[in-house]
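Only one chain is given next, in structure tokens, and it is the form predicted on its own.
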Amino acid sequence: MKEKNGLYIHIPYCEHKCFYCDFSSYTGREDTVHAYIDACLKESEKYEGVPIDTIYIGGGTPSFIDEKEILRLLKGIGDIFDVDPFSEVSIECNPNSVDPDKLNCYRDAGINRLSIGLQTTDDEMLKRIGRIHSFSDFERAVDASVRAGFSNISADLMYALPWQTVLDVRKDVERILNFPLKHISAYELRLERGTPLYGQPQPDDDTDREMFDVILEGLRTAGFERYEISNFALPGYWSKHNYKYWELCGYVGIGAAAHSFMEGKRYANTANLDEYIKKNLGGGSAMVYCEDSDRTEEEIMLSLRTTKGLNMSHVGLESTNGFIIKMVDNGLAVTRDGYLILTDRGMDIHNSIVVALLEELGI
């Protein structure tokens, strides 16, 4: 049976331009937008007939975009690729930027699945890191989304923002919980260079690790389970599609900036915005590099991250391997039917556990 791989479409437009974000994403351009979707079509021949059972589009802002061309772009990938019946498909939402009409479009077009930017509940605090809704907007969008037809809804969150307190975190935490998601993604900010808020005193590694203490305590008492490092969900709600990328399977990227990962080989796409379309439309290649993965140290690195763990006879490692015994007996992982699964505390340390494990392997 050929493995079915998941399908991730990069839509690079925003309405606004967060004061966080280093994403490929573009503002003012919305005169592409038919072009784009154009040149990703075009690009998705290359892989016709290629099973796929997860469908991913995310940005950016898709939800930015009119509605019509999404229903366009997945009619177009149905044509395509050979998308399982049953696949999860998933779209990125803005709170302001959909309505029922829209939400209704995607039902009809397939999606079952939405991911909610709202990063957290004050609006204070919004404003600041750049975004352009309210935690009212965020309100009106899950409550349109359930009248929609929706079940399965995400919610991202962030956390160690500048000027925020482990008390606003708390806030977020109660306030989240009392809307109908089944999945919540909390993530740490890290400000990169070359971004408006870079620079910005962030609290310090203390208050961030209560931070996150808060979110973990919160989410797992009202029944999320924590399934990956940043990742939440009640039981039967995982990413179908992010877990791919956790467990190597291949993936298919479609669109400027997009990456792909098949048969061993990582594959990127140009990110320039005209440079994607024009190559495309074309008939040239956008892709800009191709190399092999180097499988060991990424499934080492990545099944880490996850609460299944890393199988160690894959990596030729034992429960009786010395340092193993060590990272137990500090608390930091478990071994279950031969996989090392971290703890709480080891996913705390996580890239300097992954780091002193290739050290003792060789790698």
The other form holds:
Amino acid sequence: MKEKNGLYIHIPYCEHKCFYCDFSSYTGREDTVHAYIDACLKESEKYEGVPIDTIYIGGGTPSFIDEKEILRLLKGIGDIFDVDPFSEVSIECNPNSVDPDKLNCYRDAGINRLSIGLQTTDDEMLKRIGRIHSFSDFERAVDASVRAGFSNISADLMYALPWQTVLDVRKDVERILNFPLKHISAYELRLERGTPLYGQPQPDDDTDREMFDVILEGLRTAGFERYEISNFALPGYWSKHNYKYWELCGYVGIGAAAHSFMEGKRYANTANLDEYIKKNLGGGSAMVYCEDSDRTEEEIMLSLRTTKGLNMSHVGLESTNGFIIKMVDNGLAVTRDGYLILTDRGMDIHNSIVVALLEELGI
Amino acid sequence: MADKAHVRNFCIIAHIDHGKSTLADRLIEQTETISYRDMEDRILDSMDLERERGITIKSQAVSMKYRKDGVDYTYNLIDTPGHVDFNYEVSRALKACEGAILVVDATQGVEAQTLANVYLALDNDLEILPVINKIDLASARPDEVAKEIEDVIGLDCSYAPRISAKEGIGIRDVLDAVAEYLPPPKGEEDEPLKALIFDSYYDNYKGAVSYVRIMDGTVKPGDNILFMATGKEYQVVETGIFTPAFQPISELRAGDVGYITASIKTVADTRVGDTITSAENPAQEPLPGYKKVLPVVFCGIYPADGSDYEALKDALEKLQLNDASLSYEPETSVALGFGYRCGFLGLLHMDIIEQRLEREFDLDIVTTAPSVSYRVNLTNGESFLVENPASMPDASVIESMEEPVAKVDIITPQDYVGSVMEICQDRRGVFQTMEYIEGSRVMIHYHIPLNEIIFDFFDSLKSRTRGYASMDYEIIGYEKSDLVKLDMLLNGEMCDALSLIVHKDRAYSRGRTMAEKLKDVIPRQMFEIPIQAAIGGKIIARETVKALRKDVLAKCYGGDITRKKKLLEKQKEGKKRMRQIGTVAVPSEAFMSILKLDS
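Since we've got the form predicted on its own here, give me the form predicted in complex with its partner chain too.
Whole complex next, starting from this chain.
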């Protein structure tokens, strides 16, 4: 059976831009939301009948806009795509922008998974990185979500924040495990040039790993499985949508700055909100980037992020390869049933390993 | 040309920074050799590098006209370098002259290189005209300095012009004194041609240009000439003088300084020090040539990009044409590939050559740590010189080793004698004598192994004496010494480019320092890298570059993998710029910084 595709929808609106953010998002442009959803639906029409079994509404802050627009969007999507009735449908939420009404509306729209951006439990640190919620907002949001009938709740945690200590991270892990979460993403903060926090002191590599080890140990003790470099889940709760990225499954990206991967080609839309709306409503295309995917390179790069690992025969590698043996001997990887799987230590240096493997293959 | 009696061939000698090039500029200006409009500072220093660093590297020549008491004189000035590394260049220029202007700074007095240059001039039977410069400065003490010159050097200073080259004071006095005190050239125009090549230069249009001093005879375009050392014959295309640009003239005659071109494409045919004679009517004997100067400092020069090997060879060949003191021969290094082992007169000379390769020839080069040549005496009685530590034989077959030792003369204010002696003792120096010169200054003589001088001796001398000390050195021979080869191992593999020959007493500290520095400059890699320093198989120091802890991107947002791909591309590119030493990748810059490593 042919794998079904994923659908990503980008909602580029935020109440406030975080100090580390360099993704496509706008503040103070709420007047354009209605037209934007129209444009998204217009763009979707290009994919009429395409089978999908995951939907992920990301941002930006999707929970920031009027929930009626989300409802309208998902209704339209359901009419256009061939949506599997058992689809995983996720939405990203900010702890301070969900309330019982909004959550009920999401549930009625078919959303069955929430991804809540906590980042850290330290209110002072939240302020410093430009988040507008507090830890108690998160407590309320999870509580309301459970009451609204959501059982599949994920939270995002960030570490390596400026001025953060290993003890701070330990506190975050202890606190977050008190909630009925099924999934936790733990992202290392990477400060990009041009963002307000760029240049602020971050922990050195050894401290950074110490922080991550605290997370790893804490979550594993609580029964979470690390199934990807930054993602942890209780059994059965892997993010099906995100997994498509790492498995090189097809996915459609709708909205400004959204990326798609269909039939061996990668596409991207313009990140400019007005241009996106104008092009789509005018009957044109907002696509600004299209490239053939480099299958071998991408498979090595993406599959090694997961604990399923790389099917070596796909890329012409064998477990007898000297470099692979050396990695195994040094505890960076294991081989099992023709798959190369990175250990925790291996995942720590995923980039270097990918580069070295590409070199082994002469790519 | 003027009558020989009205020609003066002279050079200017001085300690560095005493104002030699400025005086040359003023002489050229005053004689209106170059119009004021075209005049620029340090007119004879044509290389960018010379102007930038305020030193004269190459000899240059210029012909000037000067009228004194109704008589027209031709002055041929040959500019010479003042630095200790370039004594060879100085002596080349001196051979073409009858006189020398000795410039002494009225604030500094006699310095180490003042003496060294005076001795060179006297060896060449030159008449010396002392000139006391910088009298405009508040701290000038011309009377004391004149006395110093009389006492230390033994030159009569009663007629020495007191000038300020910078301010243009007393320049005419110098020009007059040249005619009065410096002798005209000897030589017979009727004799067979004898022209001494004192420099040469490769011009892309004219071919090799020989800078000559005509000792006997005449030469003009159309003449067939013979290079006596190489035996090559050519027909003269052009003869001329330096203004300082090339200015063709119909003929060069005995006593003249000028140039000869003959469409010579093989640069090696115009060897500096060779004698040019007439092919039809050759001289019986060539002029006494120059002493072949042996290089004393060596290093490997490699193209950063292996495909530039031929270009590097070509550049070295061209540089050697007018810098015969540069030697080079091919060598290969496991770490650096194909390159050349080059020999230099000193560290400044090495530095200048490196920079000329990079600037004039646009080459990206990697150089190894400087070393000297050691004499190795084997147990089987064989004996030879080793210039590259990598080619040193196994310790078990070595009976003894010898290293070059230099006689070092340092002039310093009395207050710094203690510091200077400490520096010299630290570097295995052996004290010889010490004498007071003029009041509060002292001349200290030491014998110091050359390999201790080639590191940062000069820099520490300057910094420990707040710039007041001056030095000069001369190799006096080889002495037995307890030397060992220090090897560096990365991941258990020897890195030939990092091997050093050091004195046994220094080996441990040197090995430890090298290992520590390597640990700092080698980036963490996927696997742990042991760094070891070894003497003949015995490990004397060990450091470890820990394995890389973190190199991972947290997420690919919304399926956007383009950032991740860009990062990978960057990492792949970065890897290409690395030098592979066995299994260890070392960034080129890091490699350079280790090789440049001082004490």
